[in-house]
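For reference, the chain that follows is the form predicted on its own, supplied as structure tokens.
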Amino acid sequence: MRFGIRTLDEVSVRGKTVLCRVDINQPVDRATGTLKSINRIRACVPTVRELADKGAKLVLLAHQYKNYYSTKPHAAVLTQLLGREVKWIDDVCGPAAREAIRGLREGEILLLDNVRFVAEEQTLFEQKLRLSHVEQAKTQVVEKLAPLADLYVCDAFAAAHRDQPSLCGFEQVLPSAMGRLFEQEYCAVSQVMEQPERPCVFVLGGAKIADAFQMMETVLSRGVADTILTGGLVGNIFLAAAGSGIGQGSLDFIYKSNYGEFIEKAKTLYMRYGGKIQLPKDLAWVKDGKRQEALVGEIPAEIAAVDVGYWTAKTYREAILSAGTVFVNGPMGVFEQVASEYGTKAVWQAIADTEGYTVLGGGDSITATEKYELTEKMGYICTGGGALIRFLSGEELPVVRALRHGSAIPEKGA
């Protein structure tokens, strides 16, 4: 076991029926019923493969979120990946599915729709019941499949924050491992956390704001980060915490999205650990289309900053070059936009540079990784961005917990 949660490698699985949470959740083009990105899909492809190589009956739970959509053109994708055919069903726990499982033959695979056409997925049924694990236990999707399964596992990671039955439920009832993809991102995570070559520097951008604050208080308090580099919105509030001139636009920016209470929460942080939070040093707008540079203090009134600037960059490249680890989550600025990319790619070739151990989660980080080429030059890229930041906020994940439970039932027939 790792972390008290049993692993691939201490479970049998040839001619059992196996339940496979994961989680390939990805945006949908819904004029053409396909999907836009394929990469938690494929991430999820070495478990789907060794699970039904070794001989399973093996059924996919997923959801499809963002666009409440079918898990149709998942199964495609998946089909097409595998390089062997993913059934699907239209159906989640109902006759129909349950009949298309007791058919699957050993190294067949099942994709189940989407679970959360079923009300006790939904996130608005999580969070307003908030039902415990013992009580998930005894939902319709977990009743209605559990008898039919010799053994659950969960490969959904990126999904670990969530407190749903698909996902915290089955454990209660039926022996449970994790599939190799969360065992690998809970490894990553963890090493970030508890054993990180020094020195240990957060990189933290982007617009999330809540998710960055949330992080920077346990991992400062906790001695995990030596340095935190900020950058983007995260940058811009320590900035105006810090009574540093960044243009009356980047502020109007600030209250007007409601962010103004992280401006206390950063002075309250900047205080307490000022010396480990490296703010901006130039600030970057555009202007006419075309890229202008100052001084932080020296920026003009109007304008809001979309980027940092140049002797920034300089300045953390050199950071994280030294660094043992780097930990990453969220651009230094609008990189979708060519005018405002400088910052977030000189930043993003550093962290491909360094020899540290490199850690990169966020869909928005992600996205950069992919756009400069540099997803192959990364450590380690989490599929989690919810889960991911939980984690790192020093909570206790509900799957994890249930995984736990799972793995002290023993394997019929063991």
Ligand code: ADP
Second form
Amino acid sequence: MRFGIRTLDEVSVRGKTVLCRVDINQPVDRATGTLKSINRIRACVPTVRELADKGAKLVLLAHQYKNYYSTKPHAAVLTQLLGREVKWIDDVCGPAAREAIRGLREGEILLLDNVRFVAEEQTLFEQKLRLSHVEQAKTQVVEKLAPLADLYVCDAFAAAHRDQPSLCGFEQVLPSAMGRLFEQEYCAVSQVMEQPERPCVFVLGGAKIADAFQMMETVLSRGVADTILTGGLVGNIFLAAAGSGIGQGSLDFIYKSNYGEFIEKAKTLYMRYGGKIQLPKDLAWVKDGKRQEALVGEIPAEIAAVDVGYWTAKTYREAILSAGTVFVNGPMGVFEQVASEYGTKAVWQAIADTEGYTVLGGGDSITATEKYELTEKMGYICTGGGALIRFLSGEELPVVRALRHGSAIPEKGA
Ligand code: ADP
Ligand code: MG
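So that was the form predicted on its own. Now I'd like the form predicted together with the ligand, please.
In what comes next, the whole complex appears, and the chain from above leads the way.
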């Protein structure tokens, strides 16, 4: 048991029907029906392989949100990665799916179709209906599938912040455990939150402002973060709060994105924790396709800042190199374009170079890591951006709560 949740070391699976919820949601090219990325599929392979090797009759449940596609291409990719057949059926919990589950033999794997094709899963997601976990156990997907199964395993840490039947309902009625990826990711983020090596440095950039502010508030008030290095839109907002000129274009972007209120919030945070929050020393903008930089205080009145500058990257590098822990979410600038990638590239290189334990999450942050070929040099890359941010914002993850419940249900025959 870790964190009150069973691991795969504590369950017996041979000959048992195991429902395993994975998060293999990936961008799909609808025209060709192919996946544009397979990172998440790769990440769940250890759990799938272990369960199948141990002789489970393995049923995989997954959602595909981007483009609402079926999970058929995922089965093909899994088959390739595992080097053994992953069957697929165009049904989630109807008679066809149930018959296929009953027909599974030891070590066989079946991927069901997109769970979000089932109305309850979908409405809970889209309309944010609230159903308790007990009520979720009475939904179609749980009522139809749970009686066929002996064990529920959740390996979907990336979806751990979602309160939906396929994630939180089965744990009410089936003995449950977390998969290897879930265990690994949950441990990595818990370590940052509970006992980070000091100094603990947060690198917060990007454009998801509400998330960044919630996270900052939590990690500062709990004494988790010793230093926060701000960049991207987050940095611009703090500079605006400090009364520094960031250029009218930068301000327009903040107001246009409806982030005006965060300038006030940044003032409050800065007043309370100013010593711990570092602001960019210089900014970059693009004029006629060319990168330009200036120190804060000398920023031209009209520009829109799209990156941090040389001096900021240099200062941040030093803080990162002397850190015991570095948590990273959100790029330092619009790294997608060459003229505005310098800050992100330089800071990411520092993150790769530090001896400290590094945890990085967020879709664009991961894209930047891949772009600069630093994947192997990061301590831990979290597949679950949303779950990670919710967790670091101090929220209890619904799936963690459900798994604790299911971990107390004894296994049949145990
Ligand atoms: P992640 O996906 O890693 O959590 P976000 O989604 O919060 O990160 O932010 C990434 C996006 O923020 C990128 O598309 C990037 O271009 C954009 N961005 C970064 N800096 C700025 C900036 N100064 N102004 C506008 N957009 C920015
Ligand atoms: Mg993003």
